[in-house]
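Only one chain is shown below, in structure tokens, and it's the form predicted on its own.
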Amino acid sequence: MQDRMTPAERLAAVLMGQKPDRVPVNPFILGFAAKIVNLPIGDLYADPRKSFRAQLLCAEMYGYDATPMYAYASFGAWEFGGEVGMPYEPGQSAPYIIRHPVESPEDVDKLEVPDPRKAGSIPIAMEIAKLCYENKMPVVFQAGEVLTTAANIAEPARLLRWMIRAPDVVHKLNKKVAEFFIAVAEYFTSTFGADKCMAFTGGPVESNKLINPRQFGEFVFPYMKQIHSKVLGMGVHVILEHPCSDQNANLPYYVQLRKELGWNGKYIWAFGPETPLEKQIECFGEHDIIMGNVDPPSFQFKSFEDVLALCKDNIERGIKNPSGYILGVGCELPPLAPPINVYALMKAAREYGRYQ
């Protein structure tokens, strides 16, 4: 079936609370785009022009509705003075940490909040953002999460121990991370205008596989609220929030966040596949867009027919959200997924996701 809207028109319709021709598709594709254009995955993260081109061509080839962006799970170590490696070797799919900048509480005391104009991957992200802006696409900047970033700075196991034995050290580090994310938001919004920007936040360390809800309330929620409040105060209208992995026990805090901020913009909630769409609609459907959460490993290991069925099921459940729905993947789409399985997203959206 032929689309009647462009990707930009389709996303704008959803953000304005209108019905597009079909459900939009955001497959959360990064490394897979490099594979499609025969580019080393390392170049996707090291070369902004090659990254932009690979992501743009992949989106054009499949017809999905996402635009280029720059983000990776190990964010924070490089930006605060550590070292990362780029994924050029077989089996590597994203930047990985070689050296953490913090190894002791004394290191946290000495740690300085970096200038975002020079910090780690931010100059690369800014170059991709400039290309998006020149092509009249949304500019996406990374604005969290604080605890995942702190774990990348200090090393996850060490940070988790400190949360029990030295919580004041974790708070001290979190405050510096929050200050940095607010500075990043100011850098991007002052460069392009807040109305052209979308904030992206998310991280796995906040997951209930690693911390409990009480710890989330102490070490995550206050800093999340601080950053989101500042970002929204700058005039940003959309936050793409990705609570990675199983965060079902943290849902009350996300609901509280939405309620206490009390703003008229939109969250796009992109929970992992562990959180049912029905629960997300119950929590956020009155105000916000729900991004579908098809199981990521299925794209690599299951058949086209199985993936198509998963996408169809996701559409039938998510399209009921009164404030809008986007078909998506519950985390980054695996770079080694068979190309035909990615087509299942588009086939499902066009066959099962049309609005009357």
Contents of the next structure:
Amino acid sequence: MQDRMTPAERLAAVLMGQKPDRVPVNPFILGFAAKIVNLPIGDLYADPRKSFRAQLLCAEMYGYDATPMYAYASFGAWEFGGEVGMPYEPGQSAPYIIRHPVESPEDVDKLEVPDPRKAGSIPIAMEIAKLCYENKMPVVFQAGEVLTTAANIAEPARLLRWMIRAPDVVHKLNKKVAEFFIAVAEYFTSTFGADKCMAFTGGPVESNKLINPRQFGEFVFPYMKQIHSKVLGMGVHVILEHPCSDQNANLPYYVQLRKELGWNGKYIWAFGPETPLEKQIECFGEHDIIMGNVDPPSFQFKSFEDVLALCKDNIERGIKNPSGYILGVGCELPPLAPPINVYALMKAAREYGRYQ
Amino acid sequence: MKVVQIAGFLGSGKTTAIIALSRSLAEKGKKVAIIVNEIGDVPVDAKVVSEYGLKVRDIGGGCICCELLVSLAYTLEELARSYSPDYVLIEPSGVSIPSSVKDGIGLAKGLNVEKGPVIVLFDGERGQEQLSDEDLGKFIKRQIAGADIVTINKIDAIEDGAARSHEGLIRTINPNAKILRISAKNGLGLEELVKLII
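Same protein, different state: after the form predicted on its own, show the form predicted together with its partner chain.
Now the full complex is given, and it begins with the chain already shown.
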């Protein structure tokens, strides 16, 4: 079936609360794009021009509606003075941490909020953003999450221990991380204009596999609210929020966030596969867009027919959201997934995701 | 190819234990591969790698919720093809839950994988203190509950009474687990652990 809209028109329609020709597709593809254009995954994170080209060609080839961006789960360690390795070895899927910049409470005291123009991967992200801008695409910058970033700076298990034994140290670190994210947002919005920018935020350390909702309320919520409030205040209208993994017990805080921010702006909620779409629609459906959450490992390990069935089911449930739905994957699409399984997303969107 | 998981919270001695076990298995003529979350966490130096013929693979970087499981499965497949190890020792991050890592092992396709024991290291010096904390305790209990073998590490640094107290506590969390006392640092109890792995 032929598409009647371009990806830009389709996304604009959803953001404006209108019905596009079919549900848009954002497969959360990063490393997979490198594989498709025969690049090492490391280049996708280390070389902005190659990264942009790979992401663009992959999107064109499949016809999905996402534009190039730069983000990775280990963000923060390099930016705050540590060291990361680029994923050039077999089995590596994203930059990985070689040295955490913080090992002790004293290190937290000494830690300086870096200048975003020079910090770690930000110059690479900025180069990709410039290419997006030149090609009239939205500019995406990373704006969280705070606790995942703090864990990348201080090492996750150490941070969990401090949350219990030395909460003041965690708050001190989180404040610096939040200050950094706000500085990053100022850097991108002042370079391109806030109306051209979209904030992306998300991380797995906030998940209830690692912390409980009380800890989320103490160590995540205030900083998330601070950053989001500032970002919306700068004029950024869209926030792509990815509560990674199982965050069902944190849902009341996300609803509280939207309420306390007056439901300003447009959020695109990209929860993990653990959170039922019906629950998301109940929480955010009146105001926000819901992104689908097809189980990521299924793309690597299941057959085309099985993945197609999962996508169809996701569409049938998500399309009921009154404020819009985007077919998506519950976390980054596995970089080594068989290419045919990504086509299942497109086939499902075209066959089962048509609006009347 | 037998896959053995060696888990434990930060500071429990996973790195020391995994290197000591690798050496011991290599000395018995076994081909050993190590999979770690973050290569920086395991200072396996070049000398040890060449002397004992170890293969070290890092699966770090991806999102811990799902990408790591996929990377783990892929890395097991790749190791089986390129190296054919007798044993693969997996050191997951200190915040990993053994059952999640088992899921990743289960995703590996077309391999003759024998699931070896899940070993959880219990910090002999600080374990009880960590367990007594409501939040941290829950986390460590989940690790212990998923273990086939719980090893009380740093046994050289604690009294016999403390070790017995640890054993009692561990039994209340996981009555089916085998409990061993070891010192990964000076090798105490390691041979018994190696026998259980083999």
